[in-house]
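A single chain comes next, written as structure tokens; it is the form predicted on its own.
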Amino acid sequence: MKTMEELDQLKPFQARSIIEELRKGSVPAEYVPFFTVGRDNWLTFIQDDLANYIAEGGAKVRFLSGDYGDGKTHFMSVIQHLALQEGFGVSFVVLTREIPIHKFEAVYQAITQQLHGRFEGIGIRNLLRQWLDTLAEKEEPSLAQLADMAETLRNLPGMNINFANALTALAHNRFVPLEEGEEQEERDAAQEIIFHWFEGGKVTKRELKPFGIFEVVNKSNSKQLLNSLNVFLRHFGHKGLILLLDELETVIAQSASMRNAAYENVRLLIDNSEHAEYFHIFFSIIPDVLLSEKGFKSYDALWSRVRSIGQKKKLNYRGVLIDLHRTPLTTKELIKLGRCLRRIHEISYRWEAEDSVPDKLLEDVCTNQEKMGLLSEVRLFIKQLISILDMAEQGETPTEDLDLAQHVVSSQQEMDQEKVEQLQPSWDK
């Protein structure tokens, strides 16, 4: 997405985060339009419907399907860049033993906090705090003004009243006076109540009370919250929310009822966007969520509206399931993403490596791969190059002694390791 040209403008340390990241196994998702290259298909047909369908209010669930190592991360932080881009609030947000999709009270948190769109910082209490400096941005409001700016809020369609009401005590909080004998500190401390309330924070009924918030966030109400949330990011300047939700398939390694009940929170958020406006939520599996018995098919509610997902031959850009293991980079692709790699490595330890690990080596690298019927591991060939490189910048030769059979085996050695750390605690079985 971005050319050698912007590539050169990395400063070393952006460029070494990008390296480190990598070595880990990581995406350093702020950085991935500096070494994204192919699937413009995906890419493009998913512009496309971010542009002239989601901002128009449209909405869609896709499952973006690929094995370990395809890109699934680095595809959905493709995707977040094409959606801030276009002018959408976006949060990106991994799934996890401590955000399981079972609790989906505990993912509308996570999507709190890792909210990005057209403001400073990340997370809700950044949005609110422009929103707030925007409405004082000529002349701080009246209480006439805020008592019309509350109607407006509350009579947005699809607006929760609590979360109306929210908005209004903190701009109460925020333009309104002191009374007399209150202090500063008294009034923080109640912005701070609010803050926590709309970041899904454990705040008590009683506290909230004075407000004019009756209900605490919990999982009756979160998809409620969640589509206020859109509702104000709207009503602020986005063109509505898009979510991206990772690693759903830790959902496999949980107890039956655990994974009903995440199944279940799925099967509610599709149906929800049938009837939702300027939303998007993006769902990343490997295949075995759509094949293995503890996957999809184990819940009839879910696998009834899913079943067909995936089971024609020929690939749909348009269709719900973006299949990455069915469109990998070619070798050709493979090979321009090491160039972009070699170049972050140069500017990240500033030396010069096109000699030490030519084109040809890069060439060497996807043919050893192919031959193992490995070229569509992505990660693969990544945690290569970046191990070629550091040996290289070191002062070894790679060229010489590198036996690549032995250096793809141990390499992926080295991802198999990680995949099993990542499975792991094999949680709530």
Contents of the next structure:
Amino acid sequence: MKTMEELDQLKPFQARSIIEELRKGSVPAEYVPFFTVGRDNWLTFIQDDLANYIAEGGAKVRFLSGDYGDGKTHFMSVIQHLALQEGFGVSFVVLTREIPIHKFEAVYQAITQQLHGRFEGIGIRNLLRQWLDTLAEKEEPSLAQLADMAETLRNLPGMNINFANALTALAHNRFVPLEEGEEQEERDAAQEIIFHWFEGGKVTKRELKPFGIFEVVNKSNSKQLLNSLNVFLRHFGHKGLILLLDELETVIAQSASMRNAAYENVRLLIDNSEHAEYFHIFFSIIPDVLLSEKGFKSYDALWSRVRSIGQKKKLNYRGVLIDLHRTPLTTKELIKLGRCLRRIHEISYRWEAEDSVPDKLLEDVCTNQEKMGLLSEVRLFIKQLISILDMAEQGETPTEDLDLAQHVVSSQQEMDQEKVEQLQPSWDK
Amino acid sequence: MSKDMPAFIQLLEKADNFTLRRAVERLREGLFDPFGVSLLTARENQLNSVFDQGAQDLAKNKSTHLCVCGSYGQGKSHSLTYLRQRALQQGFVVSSINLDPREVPMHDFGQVYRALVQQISFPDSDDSLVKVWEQWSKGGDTKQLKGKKANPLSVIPECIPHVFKAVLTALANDNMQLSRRQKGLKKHAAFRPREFPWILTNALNGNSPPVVRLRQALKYREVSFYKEQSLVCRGWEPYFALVRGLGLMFQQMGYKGWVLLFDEAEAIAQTRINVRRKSYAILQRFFCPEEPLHGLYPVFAFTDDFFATVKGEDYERSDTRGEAEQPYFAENYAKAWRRLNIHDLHDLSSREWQTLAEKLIHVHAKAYNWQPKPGELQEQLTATLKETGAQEARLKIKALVNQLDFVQQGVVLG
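Take the protein just shown as the form predicted on its own and give its structure as the form predicted together with its partner chain.
Starting with the chain above, the whole complex follows.
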């Protein structure tokens, strides 16, 4: 997505943070355009959807399928960048045992915390702060203007009354002068309560009552509040909301009742696309979610929406399923990726890598991975390459005595260890 | 070319690109979009006649209902969407909802009512229930009321629960006029006219705003009788009475009645037995009401599994919790529902599928702005239909859309 010239503009600390993240096996979401290659066909149609369908009022749900290491998270980060460029609000949430899809109120909470858009910083707090700043851009709004604004917000189609009242309360909190005897700290405390409510945090109904908010965020209203968030985003100049929900496969390890509740939620999100507008959800899954008996197959109403029949060999780039596993990067694309990473490593550690890690070595790593039937594993390729670059930078010349087969095995072991650590709940770490 | 092709082409030409694209996007997900339904419905004559029969019964003040039955993907949602359009064309008010054990469970009829009001559509406007009622009761739409019934509030039926009667009255009234001096008095501190519309809206929508604030809104909208009974609603009965009353009220307002479309009603059978018996009791009120449900036309979509569950219930079971032993189910529903008005869905004939495929080519081409070669493509779709054989309709349509996508993506990607 970025050219080598643009890549050269990276600052060493930025390059270093990319390398550090990749070394850990994570995706530095902020910088993915600097090392993205291939998958152009998928991206062509996703971009078309964003610009010509979602931004026009459409709603859609898609599933991104790929094995561990196929680059699902990376691909979702690319979508995040595309969506932000197009002017959407975006939230990238990793579904875990603490944020399971069957508890949509927890997912809502994470969505608000990870919200990006046309505002500085991350999270709904920053969005609201910027909105308040915009209201006061010319001059602070009068009481009459605030009342008109409240009326406008309440009348936005699809806007939940509590959400509208909370926005109004926030504006009042900021712009109405302090009453006699009222302290600034009280105002700040009140603002904190409202922010906390927007974030789906625990607030009592009693605390909320003075602001005309009658419901705390719960499972029955969280989807409606998410819809209101989208309505507000559009009111504030965004084209809609894109949700990226990573690792839906965590559902498989849960009990049958939780799984069914989770699948029901996913199904409702799909069906909701009739009423939803300006809204796109991407779920990432591993192929097991489609293949295993505990997967979507176990829930008829969902399976009949996701499955397709006939022409299984062809890929439909507009289809409900984005099958990354069936569109692995080619050797040529991996080498291109290798060159990008080599350049980032050079910038990061201020050295020249091309002599000690030449293109020939990149090719050899690919050939070796291909021989072992692991060419599709992008994460493995990155892992190997970073380790080779690290060794070279520390003075070891990898071209002479590196046993590539042995190197693949040890890299894969490291990745497996990382995977196990990721799967552990946070309290076990 | 099939007989309805010219009408289809005419409809297609009027449609904008986004509307068509949304229809195809939803077909790809195995769902139906209202516009897609108006373009792609087959066998509408049978459905029309069974629905119209019910509408005629309703006009004769008889109770009526309809059950659309079929397996997954056979077109139940499609049929309900089609009926929605037909009912609106005929002058009915329509609400269309999906029953769902978690979000909109039948046994929680308050929640069902909220969903019904949220999804309400009127034949002549896109406005909400509150807006339509306000306009009708305050505006010139009340011309049909003559003589003693000239008061628009006389259309509010007696069977509507007290609180909703009060809210409907308040919505029809204007705010009390207070002088500036009066507004400054402590006794009128609760006079917040800006708040009243949304408090009343929420109350009518079933969202139960705080009673204190509702009372203030009713007071300042000069509802004379609001103190006569409690303003709190408990249980499902008041909401059922409200739905029943609104059906009648819509008739008196000049509409043909209220069509309630319940999709995925088989969800009722997937719940626990204590929940099921409550849901059955509510269904019984729709299917075999003690008094006629004037103006109310409920339509349910069921899979056959639902009726299998109803048949398989243990109607001999007793409820031993109270002092006296009682039957667990209030009735033997398998017996009571033997003569329901059921419309069974069947698969389309191969000729009907061919016509559908031909229409899909046109819709897809206009949705994504491309120029297919219809003859060649029709052959490919025929092959797809053969390949998908006896699969459910939803999957066959998905396969057809897929095939069209393959050809079109070939054009885009070169």
